[in-house]
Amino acid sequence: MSETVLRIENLSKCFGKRWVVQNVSFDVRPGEVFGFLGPNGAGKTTVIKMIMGFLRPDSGRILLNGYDREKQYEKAMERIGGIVENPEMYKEFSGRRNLELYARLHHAAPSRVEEVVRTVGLENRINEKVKKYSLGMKQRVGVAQALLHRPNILILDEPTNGLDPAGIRELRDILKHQAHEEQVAVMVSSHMLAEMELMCDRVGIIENGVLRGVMDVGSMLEQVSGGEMYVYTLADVPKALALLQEADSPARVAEQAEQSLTLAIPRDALAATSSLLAQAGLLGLQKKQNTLEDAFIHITGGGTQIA
């Protein structure tokens, strides 16, 4: 996975006087699923729209298969496929007819339509009109459409929208197969952290238009070990919060419930934190397994809802 097929260099975008993306740089390689995470309004969709050609950057470069998207647009976009927001289709036509029309635009063989239909598991419903499809089924047809011309870069914005748990698992398998077996570079934006942890090889986190970090999922989870997660069961949570604030504790609140606090604590501060919280009626202490959600909280400082 050493070659780079998608490279973002110092990408910036301003709406009015507000910079929504600032000097973002990362790359996506063939054979990997790259997850793109961030809070609401962080700039994820803006970045994706610039990659797909729906928005022009104010500064920076986008290279697709080595071609500059601004200067060599047709060459750059030849082998990219994707879905931004909801897939657009002719609702009065069947899923198959929509795919056939799109295949003609890309000079794809009719047999390719059958291949992508099988890939997304829609053999039994592909002849029905799109207006009868659920959002999840439309997402599947959208993925099939994006795969028709055999792209080597696949970009999907919230691809699991509308899918039930079984559908999410199937889509995850499809995307991992495209990356790991077909050597496609897959970039996925999603708010489902647990699912991204299962799906992605590397993850980039963006907040307030600034890229906070890019690393493989394993390394990101290890990084959280500098602030391991512990669940404290307490008799008096408000008192515990006051004690932490008064002591200027390095422990950071990740979650708060009526009788518990989940804290990110540096390794060398665990004993002192536990001793401090004993004054608030410490009833129990449990180490929490690090997850991608913990890593997200660790990197962004927590307290933000992702989307």
Second form
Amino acid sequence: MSETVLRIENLSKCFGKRWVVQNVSFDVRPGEVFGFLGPNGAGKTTVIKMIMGFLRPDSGRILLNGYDREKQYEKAMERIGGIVENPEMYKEFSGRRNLELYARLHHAAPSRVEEVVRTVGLENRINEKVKKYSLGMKQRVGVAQALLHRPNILILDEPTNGLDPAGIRELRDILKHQAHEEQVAVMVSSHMLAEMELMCDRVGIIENGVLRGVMDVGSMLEQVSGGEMYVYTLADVPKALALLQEADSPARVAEQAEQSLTLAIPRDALAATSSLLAQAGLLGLQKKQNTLEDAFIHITGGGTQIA
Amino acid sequence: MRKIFALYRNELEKTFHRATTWLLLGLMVVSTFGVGALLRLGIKITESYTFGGLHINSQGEEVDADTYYSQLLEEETASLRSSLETEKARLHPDGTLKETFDGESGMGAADVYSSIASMEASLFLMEFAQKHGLDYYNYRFYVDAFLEEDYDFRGEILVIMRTFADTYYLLETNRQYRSLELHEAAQYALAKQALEQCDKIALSGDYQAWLDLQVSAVSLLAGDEGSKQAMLAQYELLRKANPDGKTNPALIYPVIADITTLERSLADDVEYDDAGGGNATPLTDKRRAELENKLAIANYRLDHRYFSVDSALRRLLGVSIPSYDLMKQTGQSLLVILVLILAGSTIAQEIATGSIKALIIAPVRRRKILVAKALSIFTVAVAGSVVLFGVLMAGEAAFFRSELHQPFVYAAEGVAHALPFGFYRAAELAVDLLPILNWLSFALMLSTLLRNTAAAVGISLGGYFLSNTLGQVLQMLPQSWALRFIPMLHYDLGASVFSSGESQSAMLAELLSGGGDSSGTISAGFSACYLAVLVFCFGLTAYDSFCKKDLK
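Could I have the structure of this protein in the form predicted together with its partner chain, to go alongside the form predicted on its own above?
The complete assembly is shown below, putting the previous chain first.
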């Protein structure tokens, strides 16, 4: 399916005199996990809050399942689920009661509560009061709440916060299942780039309120590195650099250490580059996997801490 | 509507899950009942001090009130008997004074005759009280005893007997020293017969005979014929209002006095007060119409035997025990505090804890969330009012003689009407909810504007207490057009409409008949409209703040 269920058009938001989001446009399709990345203060949560109805855009349009969120609010929000920042619930109620209250708003059947509780693996603790829950457990209840009414758009802001590695993996499986099996459009923002790399099909990167790009994860890694990455262990690194310069090699230095060079090399130039560097005392060669973090740093200028 | 109803149910569940709700509702019940109990206890303690606090008899022993007054009566009887002998010893057998008197000797002897007669009369009454076990000191007829339901009309015999005894013994003393005039002889015979009749009535408990005796006593009284006729008319009203003697006449007297005074005022075209004085200026048409309404109400109450304990106490003892009002004010204050806490925190707390997120993400417009929240808190107010009503009824029944089951009597255009008990109390409940709704919307507005629970609840509570105080102060100011727009003067709406007072009855008549303000005070209709406008304004501000602004 390629029909867009979430479309953002030229979205802008101003706090005081500062534009925190400027002309952001993207869309999310059913059956994909869309990662929304950006450094601290880039405007990720602001965009998500505008989609979820917390903030009113100063300009632009948000279409959810074809409905304009401003003009047809209730229809637009009918099939959207999500968590914004931390999942917050009524602490004096049990997890189950919280879900039941939410189910009532969506006219969801009580049996659906049991289903989502099983989905997030909280069967044993669901009857305890929320105030006794850890952050990870709250995240699970939050996800269960988001899934309760079978949304076709799922928006999760930092959903892996507070989850242990096993929990992160379970969440990844849930979201992937929702996207790939249930054809839900999943939009996720997270600071765990390695996790996003494993989870997302497409990502959008936002910086200073401006969307820097939206692309498939695979092509982004390819584009960022300009080829494949190789780590050369060398006896004489300065000599190797001189050789590469003299030969006008297409290989690009990604990282330099005392006895190694990490190079991005186009596939057809690997043999020539290796032969050239043999003259500088080649001790070893290893292929390095490109990461989303590399891509992120590359796109956002590298020096910025990842949110 | 379906979504609002779902939200409403959720909000209601959340509200009743809060410990604060149950705590304040519980406090409301306990405090309301407690105020009633304290009031009754206070009356007992006050009376206890009024009658000597601890009842210590002449032997220095602490005894109960009955024993104390019984012993006191015996001692005072013995003392009076001794004084009487001393007084009699001042006279020669022929009635002349033994000692020399400064002034004319005849006058001195007459004074002694009078003194002897008075002592004889008192002694007779004391012995009569001892013989029939009557309350000579009237100590049982104080407030606390008055609130007891078992009324024995014989308690009043001593009061009326004083007239007969004074007359009889004065003439009896005179008779020993001189022959009586013809009219004196007739009075003497009448008084003697009356005293014998009192003895029979005290023994038999014949209420009709007692009424007849009271009528015959009028002729013994000093005063003009007009006053005597007025008294006879009052006795007739009393006979009509209390045919079996089971009702304490003190309950009936205020109504009878009202009727007598109002009839005189209307006949003479001058407004008299209860004490017989009055404003010499002629009645205006408006005031005449008001007095006619009052008279219609008084007659209606007399005909249907609807009497007020509080009016009786105020008239009889000069004290007012507005027990129902005090208990109601206590309960309603706590109910308003609960409403302010709930409304002040409903939005602000959800924003602070973040639980508002789930509501915002739900497919419901924010205005529906606001409406559902306001409705749920209003439901608590309604439920609280119903509980309060039950507590008030129980409290009144437990601690005070309750006339709550009587209908509410009001008059319009000189004709009295009565609202049935259930309808009147339900209407009072509904009227009382309008000021509560006003406070609810005020706190809700603060909650959405400030988005800070402590500030919203604190300011609204402060406003509530301040308005109570300021309201009292402003009531003292002369009425003016500008004062009508001060909110705190409108918060006593229920009491204004359904009070038994004159102007308030007129207010109700005005509300029901659509007439104009008759008392010069703020009309109930104006107050209701004004409060409704305030609720709308507070609600609109809350809507604008919560529905139109960002939730960061």
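Please read all numbers here as calculations on a predicted model, not as lab measurements. In this text, rigid core is short for the largest set of C-alphas that superpose within 1.5 Å between two forms. Positions refer to the first chain, counted from 1.
Annotation: Cα of residue 233 displaced by at least 2 Å between the two forms, core superposition. Annotation for residue 70: C-alpha shift under 2 angstroms between the two forms, rigid core superposed. The rigid-core alignment places the CA of residue 42 less than 2 Å apart between the two forms.
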